[in-house]
Every structure is written in C-alpha cells, then in structure tokens.
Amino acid sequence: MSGIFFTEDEIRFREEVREFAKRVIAPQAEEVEKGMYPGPLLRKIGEAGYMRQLHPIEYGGSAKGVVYEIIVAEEIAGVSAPTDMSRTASSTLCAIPISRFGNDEQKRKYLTPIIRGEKIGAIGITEPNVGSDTAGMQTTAVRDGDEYVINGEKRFITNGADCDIITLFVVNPDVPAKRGMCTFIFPTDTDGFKVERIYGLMGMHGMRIAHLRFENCRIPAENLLDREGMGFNILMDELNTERISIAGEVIGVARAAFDTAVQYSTERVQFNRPINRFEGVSFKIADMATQLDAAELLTLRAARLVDRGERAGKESAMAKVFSVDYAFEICNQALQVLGGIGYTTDYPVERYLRDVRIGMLGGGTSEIMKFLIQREVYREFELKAAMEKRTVPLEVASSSQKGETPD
C-alpha cells in the first residue's frame, strides 16, 4: 500500500516490524506450528515495544493508535500468525479494557507489564453456553465484603492455560442481562482456578486455546474495572478494537500467501514458459492483489476512525467479514496456483489457509459482523428519512398529507 494511505513514519515502522519478524519470530515459526507456544517469543515482543501501541505513555505505551496496532499485527502473522493470535490476546484484547477504563493503580500493577511481555493476559467471554449471545452470559461474581466470589467456566480463551492476567466478564444474578455484567482483572494464581482442557486446534498451531473453570474464587473488590454493571459497555469498546486488530493479522497471513503464489508462478515451469504466462494463473494473482487492497483500505478506514476518537462500529464489522472473507479466499487460490505441491507441509500456503479459518469465529462469527452492519445501514437509513422529513417544506408537506403528489 502507498504512502498515499500510510505516513512516511508508519511506513518507516512497517519496515521495522518486518525486519523484527524476519529476525526474532520467523526462525521459530515451524516450531511453533508443531506446537511450541510462543511464550518466549511475547516477551521478545515486549521487549521491542510491539504490545504497547494502544495504550498510554505514562504506562509504559506509544499511544500510537489502531493504525500502528494493525501494522504489527499484519507483520507479525505473516510469519506466524499463532504468535500474533497470542500477542493480541494479550496486548488488545486482555489489556485494551485495563488501559481504556481501569484506574492508575490497576494500569501500573497489570497493564505495564503486560505491555513489556513479562506477563501474559487472556480475555474471558466465551462460556459453554454462550458464544455471539454475551447478554446471556452466566459465569457470576457475587460481593462479599472487600471480595467478590466468582463462579462458572469459560471457554475458547486464548493463553488460557498460560496466562498471569484474565480480564474477566461475568454477570451479577440478581440484576438481568446486560446490566449486571461486569468486568474484572483476574490473577490466574487466585485458588479455584482451573484450567480444564486445552483444545486441539483446526490450524493456529500453539496457540493454546483453554476451556477454564472459577470454583468460588475470591478476588478484591479493587479489581472491578469501573464499576458494576459497565461490563457490557466496556466488551462493546473492546470488541471494536479487537476485530479491527483480527482484519489485520488475516490480512498479513492472506499477504504472505499472495507472494508465495505470486513467486511460485514465476519460477514454476508449464510447455516451456512460466505459468504467470496463462490467464488462468494470473487472473488469480490480479484478484488476489485486489482483494488484499481492499481489504487493507476497510481496515485502515477502521483503525482511523477509532483513533480519531470516533465510532466505529460498522466499520470494524465491515473490515474484519471482509478481511476474513477474502482472506480465506486469497490462501485457498494460493494453494490452488502451486497445485499439488501447495497441498503438501513443503510449502506454508496450506498452513496459511487452515489459520485464517479462525477469523470467521473470533471476535464475533462473519454472520455476526454481517447483523451489525445491516442494523447500523437501516439505522442511518431511518435516521436520515427522519432528517428529510423535518426540513420538507411546509407547502410540500401540507400537500403531501392530503395525499396528493408534489411536482
């Protein structure tokens, strides 16, 4: 992408970021696909300063924006995106909520060190019962003096199984829906917590994804993030960003493939001329390379949007189904231009394919995304029927109540 979208310093740190994951994260990548997880390498991330993009100066951040945030994230999951997964769920994820509502306190004790790698975090939302419908969730937190006594399981949470911090959300019982959710900082070395499983995964290989239970577990009322009740608020925050953040590492996965193709057609050989030659190939190069632009122009005008301190709801939601969507696509014709070989573990196009599959559920499954955008165009649509209405005039209106037609 030119530097008609990206300022000269975003482009300088791209270039940064690239140079780290050649350097730091590629040589450990086949690791981590059969299984290592990428622990070691979080740290080497925070080390550099590539989790702190979000989030305030004062703790230890650049508060340099989503744009920044989605930079490291297409860079580093275009060489390995389970290692990418597993910084967001840290970083974004875990830590966007401690950094946006927590309190002084609370962002020194858990936010800085999450944000230089020396400790890892996780998000609870999912439950057994409960996936896209988070009003109904069930895992409770119930006051108890200075405490709170929380109760339940959560599952599908990244770094599960590994991670010192869970920014938590759970419901009060006795106030219904969303109105009783609220958000907590979990420590992981509180008693009662278990890690019940860890699931073996379709692709993102080491990325250790756990279901969790909390069996009466006590934590300080100090680690209410807010107050109760703004769970659902602060979820809604995060999740904005979170999905902004998944457009980014689909889009660097489905990149990574779209040069593998783009120089496997170049060098592979067919009746004595490469295949690039036949339009068969380089059509598909010709979408790939634009679905990859569009995909990357709905992020950014995400990512500008909220760092401009506006909503951007529909936006995230139109950047993460097309991003995934197409992502998906990009990886699959990928395959399809190197043939048999794309295939086989010779080549990581196969491996790109099976791990951009997670994007269509994290962060609210593509028929979720799809919801949120049609509420918000009929939304706009009414609103501005509503806005046509009230400026009609008087003689119009007069007219039109009558029932007759206007010129």
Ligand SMILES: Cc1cc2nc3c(=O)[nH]c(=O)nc-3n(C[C@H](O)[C@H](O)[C@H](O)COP(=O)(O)OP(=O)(O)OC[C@H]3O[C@@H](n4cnc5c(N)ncnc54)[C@H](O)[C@@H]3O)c2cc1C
The other form holds:
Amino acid sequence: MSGIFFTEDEIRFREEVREFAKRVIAPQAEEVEKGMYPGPLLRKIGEAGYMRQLHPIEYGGSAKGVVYEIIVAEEIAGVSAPTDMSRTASSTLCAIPISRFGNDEQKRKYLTPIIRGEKIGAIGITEPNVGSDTAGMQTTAVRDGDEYVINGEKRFITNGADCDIITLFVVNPDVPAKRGMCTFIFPTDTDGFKVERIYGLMGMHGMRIAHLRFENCRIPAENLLDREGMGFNILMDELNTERISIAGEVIGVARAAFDTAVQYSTERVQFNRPINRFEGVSFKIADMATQLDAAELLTLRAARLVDRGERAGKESAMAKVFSVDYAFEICNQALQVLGGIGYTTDYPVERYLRDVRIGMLGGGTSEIMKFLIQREVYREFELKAAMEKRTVPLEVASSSQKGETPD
Ligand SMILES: Cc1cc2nc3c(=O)[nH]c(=O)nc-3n(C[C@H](O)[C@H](O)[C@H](O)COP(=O)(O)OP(=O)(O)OC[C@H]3O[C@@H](n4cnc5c(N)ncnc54)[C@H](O)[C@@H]3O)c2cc1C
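To test you: the structure above is the form predicted on its own. What is the structure of the form predicted in complex with the named molecule?
And the full complex, kicking off with our chain again.
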C-alpha cells in the first residue's frame, strides 16, 4: 500500500523485513510445512531484531509499536505463517504482559531473552472447559508461604511443548470469576509440569500445539505479574494487540495468495488468451485487491490507535474479524483462479487457505469479535443518547435519567 498510509520509515522497515523473510525464512518454509517445528528460527528472527518492536528499549526492545509489529507479521507470515505464529506466541502473546505489567527484575530475567530469541515463550489461557468464556477459568493458584501452588490443565497452547516460559492465566479459587484471575510467569522446568499431547492440525503444519497439565507445580511468589486479581485486565490488554497482530498475519498470507493468482492469471492461456482477459477471472482479482486494502486500512487504524495509547477494543476486533474473513475468501478465490493445479501441493495456495483458517478461532473467535463490536456500538449509542438528554432542562433530565447512566 502506498506512502499515504505508511511513513517512509515504515516502508523502509517493510523492505528490510521482506528481504530477511525471503533470505532466511522462505528456504525453510517447505520443511516447516512438512512438519519441522519453526521454534529454532526464532533465534534468527531475534538476532535480526524483529521481536523488538513492542517492547521498551531498556530491555532490548525498539519501542517502535504496533504498526511495525503488523509489518513484521505480514512479511514473515507471507512466506511461512507457522513461523510467524511461533514468533508472535513468544514475543507478542507471552511477552506483552511481561513488558507492560512486569517489574524490572521480571523484565530483565524473562523479557530480554525472549526478545533476543534466546528463549521461547507461550501464553496459557485456554482450558478443556474454558474457551471463549475466559472468566470461567479453572486452573488454580494457591499461595503457600513464598510460593504459589498451581493445578489444572491448559489446551491448544502454541509453542507449549517447546517453550521455556508460559505467561499463565489462573484463578484464586477463593475469589470468584474475573476478580480472582492472576497472571504468572511459569518456567516449564518446574516439577509437576507435563506436556500431555500434541494436536494434529488442519493447517499451520510444523506448529506443536500442546495440551499441558500442571500438578502441584510450585513457583516463587515473585513470578506473579503485577498483583493478584489483575489477571483479567492483563488478558484484555494483551488480546487487543494480539488481535491486530493476527490481522497482520492473515493479510500477509492473503497477499501471498493474491500475488500468486495475479501472476498465474497472466501466464495461463485458455481459449487462446491469458485467463486474466476474462472478466470472470480479472474481476476476482479486482475484488481481492479491494478486500486486501480494506483489511490493511482497518488494521492500520487499530494499530495507530493503540500506538497512540488508546484501548481501541472495537477497532481491534473489527480489524481481526474483517481481515480473517476476507483473507480466507482471498485465498479461496486465488485457488479458484489457479483451477485444478491450485488444489494440488504444486502451488502453495491450498496451504495458504488452510493456514489462514485459524485466524477465525485464535485470539477470540469471529463470533466473539462481533459480540465485542456490537457491545461497543450500543454503548456509544447509549452514551450519545445520554449526552443528548443533557440538553434537556435540568429538572426534567434529573428525573428522567435516574439510574440510566451508561457504564
Ligand atoms: C491452532 C490453535 C492455536 C491456539 N493457540 C493458543 C494459545 O497459544 N494459547 C491459548 O490460550 N489458546 C490458544 N488457542 C485456543 C483458542 O484461543 C480457542 O480455541 C478459542 O478462543 C475458542 O475457544 P474454544 O475452542 O474453546 O471454543 P468455544 O469457546 O467452545 O466456542 C465454540 C463455538 O461457540 C461459539 N461461541 C462461544 N461463546 C459464544 C457466544 N457468547 N456468542 C456466540 N458464539 C459463541 C464460538 O464462537 C465457537 O464458534 C489456540 C487454538 C488453536 C486451534
């Protein structure tokens, strides 16, 4: 997309990341697709400095912000989506809570090695009985002297079988729901920690998505992030950036599918002409180009808002749900442009289609994104209505608005 939307520095940065992704990640993409876990590539990504953008300079970050994060996500996912998924699980999902809520010692000990790619991180939210309804979490942490004792299970954990630490969300069983949620930095060499199984996946081959068990795991109290009861706030803060990052990833994959379809449509000849001469094909390309730019703009808006310090919950949800829906559609239409060969593994488009599908699930499902968007829409509607009522004479307003203030 042109310089109207990205600054000169952002465009230069994108070119650097693109060159790195082509030179270092692309040669491994085939092996990853065949099942090679991409975790070891994180060291190279860390050395190149592409895990730094969301983190403070004093701990090894570059503090460039979320726009730079989506540029990295797009460019790395465009050549190997599982590699970027592994990267984001570590330096985005696991690291954001430490970066934003950790103390100096926690950041030095855990954040810096993750940013450098020396250690691998994961985030532990989902459980067998807890998916969308995160407030119903069942894994517990009970204080015992200078330690907490952790018991429970987490499932679908990206990097879970191979990581050094997990940013782990748990509850204090004595405090109900959201108010009891706490976040810990959990070292995976703790006794009682077990990788129970690795799931087979539709796409994102190479990723090792794990089911984890915690049995009387004792970790030092100093591994608590912020304070008890802050877990839900930490989670909501992390999810906002995660959603924008996922939007960047799927845009990167969709752009790769789009580029493949454009090129193929100029080379493939049927009825004595390249197939792009048929509107049935070229109008698909027009739709894909428009959808890609729309997804990019929504994602850029959310990223710039978060970089400005705004919460942007609605905008992040919009960016994610729109980008994943259209990324899936773009990959599907790209496959159609390629015809039968698109369905084979001779071209990567069938892989792109399988890889982007996770976007509708991870970081909150598309249904949950729509729930969040409509909730904000009605909140804004109520707020506007309440503000309009303020213009009503004071004595009328004070009687009619009793108890109706929007939360
Ligand atoms: C490959 C992969 C990697 C993952 N990585 C991680 C990770 O690293 N860490 C982690 O913690 N989790 C991870 N997850 C888990 C992921 O975030 C969850 O799968 C997701 O949040 C949905 O939870 P669930 O699967 O339990 O679905 P459920 O919550 O059981 O939902 C099932 C269906 O019901 C719908 N639904 C539920 N509630 C509502 C509602 N109120 N309104 C409308 N519809 C609703 C959902 O949208 C969905 O369609 C990963 C998942 C996968 C597949």
